[in-house]
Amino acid sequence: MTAQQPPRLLRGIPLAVRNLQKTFGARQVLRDIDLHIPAGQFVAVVGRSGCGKSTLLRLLAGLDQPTGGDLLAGSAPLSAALEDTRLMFQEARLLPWKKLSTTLA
């Protein structure tokens, strides 16, 4: 880290979701959902299989569009900040047929 580089990538971006809805067609998915996350802050996402975990981290990557709501990083809309954006899939996308070994030597 230099002095040079700007202080929000030192410190990360603050994360705030107001409000925020998601539907697939008739099917309301997330409802009315605030969040804050502080910047630099390490976050969980848990909940039981189809609650809606996959949907928020997708939204937040920006690879989906919320139906209703806001997305803001810092008080910039949060698609100001993809750019600094990273995700990390649950399962093997580049290599899947890849096995992992579970065996240590």
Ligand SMILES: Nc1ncnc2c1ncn2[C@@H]1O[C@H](COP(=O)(O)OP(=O)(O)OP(=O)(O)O)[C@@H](O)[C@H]1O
Given for the second form:
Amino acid sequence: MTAQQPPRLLRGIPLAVRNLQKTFGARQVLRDIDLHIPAGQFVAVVGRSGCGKSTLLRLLAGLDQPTGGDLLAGSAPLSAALEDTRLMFQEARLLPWKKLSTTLA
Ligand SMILES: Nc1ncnc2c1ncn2[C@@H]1O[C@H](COP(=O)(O)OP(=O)(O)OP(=O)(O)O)[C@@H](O)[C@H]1O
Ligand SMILES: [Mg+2]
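Okay, that was the form predicted on its own. Show me the form predicted in complex with the named molecule next.
Below: every chain and molecule of the assembly, starting with the one above.
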């Protein structure tokens, strides 16, 4: 990091999830999720396959919209901080057939 970066990026952004809901059709995947993550804290989301981990992360990254509830960065809507958001997919998406060894060669 350089001294030119805004102080906000050096400290991180506190995240708040309030009463988050997400449904796909009749299937409710996330229900009444409340979470507060202080600035700069690392958090692991753990659960069985299909419990909604990626759905939660997609909502936090702004790739999908909640059915209900609030996502906040500090006291502002998280959607206002999306320029500072990064997402790494759990599988290779761009060139799924390409091996790591050939990528580095
Ligand atoms: N766009 C969608 N349309 C319909 N159902 C969806 C959609 N995205 C996710 N789901 C469903 O929501 C549930 C949660 O999916 P999600 O991908 O969030 O699970 P996960 O916890 O990340 O699982 P894994 O550990 O396998 O990655 C699953 O039942 C999935 O089929
Ligand atoms: Mg997942």
